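One chain comes next, on its own, written as structure tokens: the form predicted on its own.
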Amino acid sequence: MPNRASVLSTDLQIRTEERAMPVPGPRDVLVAIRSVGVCGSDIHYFQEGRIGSFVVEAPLVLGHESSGVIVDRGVDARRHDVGTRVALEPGVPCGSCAECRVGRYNLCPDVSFFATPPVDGTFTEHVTIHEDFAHPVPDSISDDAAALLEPLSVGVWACAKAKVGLGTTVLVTGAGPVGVMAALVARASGASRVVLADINPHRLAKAGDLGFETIDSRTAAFDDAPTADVLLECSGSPAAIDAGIRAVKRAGTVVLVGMAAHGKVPLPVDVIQGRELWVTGTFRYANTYPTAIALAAGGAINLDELVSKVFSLDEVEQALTHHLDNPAAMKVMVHVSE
């Protein structure tokens, strides 16, 4: 039986193609995909063939924010029912590292994280797994929120390192996906104020929608005083980075969760160490998807309402290029199938 994938060749079209079914291991689970999320990964992939050492060398299946249902598995593979709908956590770790037997799987050097050169991702019909990454999710989770409980999860890992909490006040630079993702935890988190900055104007106006107060960054400039207990930095600009940290309160957190375009960006070194602020960064996420379908299934949150247009397996290429006439969307999914 045949496994029809979205490929992206080294000269960075796209292309479908029927590949062979793969074979789950002993402890894997053989899925079949429903709903991917279109990630801006994916897109400087398409666009760029890289992103920092990570090339696109080979053929590459794009797609990591996916949710499917279990169709197969392996011989020792017991944690789950076939027919079991699940969402997919796509790093896999190798399990026996420093960081992964401390609980920092995140940080593993040996992850397997679909989507990143060389590992095929979830554009495709079918995919293999670790059982452990095949997180069940109830009825009352969409297939698209399931496959969204990826880019959520970065929100609920930010908002964890940030020890968000009741009452804190947040400032959310960058009011992309990521951003409000994190915005949203923060609310859920009980979160007395969440504002959200961009430059963004359709971005700020889908913020406001979901009950946000917003800031546009090209005409207004943070309050004079600085206001936020934490700062969630989403959007990778040196500016914001700059201004948002000059937000932050005494004794505040930073916590720098966008990806630069280039790897050193100047800090205000003498407000950090005035103020004495924390900053770290964040990478992925690790034991977040518990929380993150208790918040969906809750209803705390609808990953739902986020969801701005729909492609199918054979529109992946217009799936990745949705966002250049349509600058409100804010998440664009691929339905592999029903």
Contents of the next structure:
Protein chains: 4
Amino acid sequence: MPNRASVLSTDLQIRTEERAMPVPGPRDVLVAIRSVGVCGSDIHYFQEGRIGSFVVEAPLVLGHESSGVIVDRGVDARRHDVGTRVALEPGVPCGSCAECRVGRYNLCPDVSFFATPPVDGTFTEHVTIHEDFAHPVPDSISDDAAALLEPLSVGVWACAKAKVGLGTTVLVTGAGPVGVMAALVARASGASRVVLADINPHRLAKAGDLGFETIDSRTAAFDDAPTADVLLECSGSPAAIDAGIRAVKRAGTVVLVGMAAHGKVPLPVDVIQGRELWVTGTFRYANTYPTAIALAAGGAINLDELVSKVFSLDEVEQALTHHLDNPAAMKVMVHVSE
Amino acid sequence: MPNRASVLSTDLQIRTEERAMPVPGPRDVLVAIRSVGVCGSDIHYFQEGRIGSFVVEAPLVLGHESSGVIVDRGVDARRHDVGTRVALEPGVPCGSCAECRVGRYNLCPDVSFFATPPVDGTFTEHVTIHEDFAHPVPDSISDDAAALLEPLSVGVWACAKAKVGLGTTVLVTGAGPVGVMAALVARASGASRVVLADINPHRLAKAGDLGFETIDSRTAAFDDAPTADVLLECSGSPAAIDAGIRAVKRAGTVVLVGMAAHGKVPLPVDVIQGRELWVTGTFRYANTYPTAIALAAGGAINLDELVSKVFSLDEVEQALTHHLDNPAAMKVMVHVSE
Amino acid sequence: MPNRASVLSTDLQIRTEERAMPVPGPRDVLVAIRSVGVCGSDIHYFQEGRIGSFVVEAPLVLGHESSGVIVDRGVDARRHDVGTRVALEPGVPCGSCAECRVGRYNLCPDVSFFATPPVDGTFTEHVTIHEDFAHPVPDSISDDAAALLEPLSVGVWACAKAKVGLGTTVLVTGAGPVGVMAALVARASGASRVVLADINPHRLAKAGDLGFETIDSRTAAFDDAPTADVLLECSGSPAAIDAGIRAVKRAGTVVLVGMAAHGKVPLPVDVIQGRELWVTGTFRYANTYPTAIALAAGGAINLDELVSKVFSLDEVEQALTHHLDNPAAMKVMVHVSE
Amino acid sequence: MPNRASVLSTDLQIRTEERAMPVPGPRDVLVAIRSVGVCGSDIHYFQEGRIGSFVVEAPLVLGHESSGVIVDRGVDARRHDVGTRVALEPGVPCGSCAECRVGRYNLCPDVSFFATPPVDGTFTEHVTIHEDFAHPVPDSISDDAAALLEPLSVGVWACAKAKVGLGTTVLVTGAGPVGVMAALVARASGASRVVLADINPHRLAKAGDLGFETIDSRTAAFDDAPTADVLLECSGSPAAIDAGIRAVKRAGTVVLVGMAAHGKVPLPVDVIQGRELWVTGTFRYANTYPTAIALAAGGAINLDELVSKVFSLDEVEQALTHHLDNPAAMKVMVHVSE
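Output the structure of the form predicted in complex with a further copy of the same chain; the preceding block shows the form predicted on its own.
Whole complex next, starting from this chain.
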């Protein structure tokens, strides 16, 4: 049986191809993909052919925010039954390096991550994945929501790094999907105030619809005095990073989630020192899926309302370019099967 | 002007007396008390004349869960205006011992705490308190709710000790006011499951009304396998402590909030070791009022619905005995003035 | 080629037998054992045939504190060369359960641990082990010291749990090998005061020789006022646990390392609450070998001076009973080969 | 009785003047100064008349690394006897702001800190200070060493922020007094490797004399692969900050201790994100004196060997300029009295 896949060529064209059906390894499951979210990184590979040192040097299947159904299992894969609906955690670490042994598997140097060259992603009918990274989801989580547990995990991880909790005041710079996810997680964590800042009025409107306080960074400054315990920086903009850090209170925490276009960014070191701020960045996430599933299953966070538009597997190119004419778009999904 | 007070005599009789109006020290405010909650410790002093090494050896005013209005200020007290409505944090630490300097002011050996012999409490028309421990409350917090920020702080502190957060599963043993407060805080902190256990069906019914999963410890055991990340033990019962600890998962946390009748309690050390559990206890709280105010002001926790019955200053004895015939009672309040 | 092993029968007799040479799995190494330390648990299995729920129901090879030389490798084991001298970390976890994924692999429910029924140990000429748990050691660490990195890891883990560091004051109850190891680690961690307490004068003398302050618990009490930031309880004695906890200062930490004869032990809960102590226990250790190797290799801790007596593989029974007539004995070693 | 003081005028001239003897407040002690260390900030004020927003707008007494003897006490100051030899912690916080209440008193916005305009420092015969910040020292700590507990505290704080402990590998950039202090503290904390990097060969030679591994940043790069768990950046040089951060391993910690000439410094954000580093800065220190005293008193750190040259109170100008012709100088002291 062939396995249809949407493939990005090295000259950055997207075509649907028939490929061989993947065969699960001993601890793998074979998953029939249902829904895949479009991530900014997919768009970036499509437009630029690279992200930093990762270069599209061979045909690549994009897509890494995915859900599906288990249709077969490897000989030693006994955790899930065939027929189980699962969310796919896209990065499978080696399990035995020093980072893995201490529980920081997102920093595993040998991780295999969907849609990161040369590893193919999930804009395809079937993939195999180690059973530990196929997370069963309850009926209360839709296929789309299951796929969106991946960007939700980014928000969970950012909030975990910042120890957002009861009474925390949080500033989120960048109100795109990642910023909104981070803000939703912060609110679910008991944050007493969550403010989203952006320069895109459509995104600010959406943030307002979701009940968040917003700041239009084009016209308004943050509060005069630093008022945030935590900055979750999701824009990658040097200006937002600088202004955001200055808005953080003494002993507060700054988590750099958004990737800057250039590796080096001028930071206000005098503020970091004078207020003894803690600044860190996130690289993917680890051990977040159980929490993400609980958030979505219990209704604390409604992921379906973030879906702006749905395309088919043959429309991946439209999915990757939808945002160009739709500045209000939040999440775009590709439905591979139902 | 006289200052009426409800006084517990050394022979454990309660009478309303007229006392001299207190005079605020330089950094004190004078507060006209409005609402005071009855705490189990008040009842205990009334019934037994002592709690552990604290003995009623002179007439004592009980009451320490209190709100009121600032009516005068000491010469150097400039933080709040006269007329400000405040919740009173009942323990004022020395500010300069080793514990205070590291931020653990609840462990200050020289703390002055309302209604702990020989310090008088707040079942009286007026008290003085250091301005730092009179916390202004917004209009959205009623006088009763402002008083109940004190037991809420106990819950905030317990959850903070246990690092209850997003996705945490919490077992609360003891569904009295403290247990319910702890459960409410856990839920507001993003806990994915909060279970209240008790042997009192009235309390379990109230817990159910508040939306919590409940376990009747008289007839049902906890889950077969350990399922809680955190135990908040609010009963003081040795049986509940033992069963509760056994319900906690590997690397989980146990916070002993309820006071046991006897100082020494047999604990399952083999379970603590084999699962590497962390066990601690709470002694009052520190730096919790800002969070408690945010929780109550923002509507995350509705304290008013915990009020079962209201008495006047002349009815303190009835307030202290109300629970005897009202096993369903949750919080009993004394309204000193309006 | 046969593989000689010292075997404990179910009727608790020890005999040297010839067994088949073990064959390394794909990621295993085959290790020729050189030195093995005798642990209290080995003695306990020999005397009682069980430890808690672990029962000797089939012939068992004891021994789990071991060093040796790699003599063969599995097909996928490429981390170490044949000829590498290694210390063996005796517990190999599954690598994929929830505990392993968060870095707490010592709590893996599927761990395979040397000399824990039904897994054979290292009183034998050859064993196989996953290459990740064979830690290369430099020449500055002797074969005996390499074997003793295992109990040293227990001390490293205890100090890590207690966050022993610069300026910490530490009380260690129980001056046997584990207590002494813990004390040595505490001193190397910058503890400003380390006191060892025991009732065995030989052990106290040895502790004194190692430069530690000592307390004879038969005749002397701890200081009048609580003076320890940390209690490392290595005796398992209920009396020592109780007195030790009472010696810990506010907000201090208690680590229960020694195993009590009975699972339940009366603890002073009033002290734990009133001082907000943190009490935990240790179950083996995780990720300690790099630190243990650094401590021994750099000379911060001299493990060889803890060796009291050496026996051969045919003298395992003498090794297991040596302590009976030698109350001053610290570590007893079995040299399998040179 | 007059009180001689070395005063910096607003036109940056230094003269010894006679001032009125200070009178201790109720909780203050009056201290006869013995030894004062010269800090880079003293030199900076003398040369530039300002540090950032702190400007010498009125005559100022410099000096804040000080020891002395208590010669009088305020009416409520009962912690120390007259005649007690003390080290002076130079910053006295308000004790009641939010930062003080949580134990971060170094971030108190109302701190009074010696030799920070407009607060006079300790290049004078007598000063008053709140008794809590006059720390008694044992005879094993000399007057100079007692004064140098202040910069040692900077090192203690930096290591505490970075959680330097057993087995930590530490890179210190900048081998001046602060870098050396930090390195000494790291070594005393059980760090398994401490490397000092600088461009000043005299300082590198001194660091080598103290037993540290050194890197000459003019000619040598750090290791090819990141090898430090912790970077303690004590130079303030943007080049050192950048290279230093790149030398830190995944999940490592960067503490910015040295002050950069300009507030904003380009940082490699891609490295911070990709390795999930934690970056913070230090602003003075809190609760470090007990640890610093223990380190110096127990012999773990010998502060006296860092003293390069001693001047008298009338030679403060020479003390402040000594480094100009003495690039090998480490700490320069002013002896006010013996």
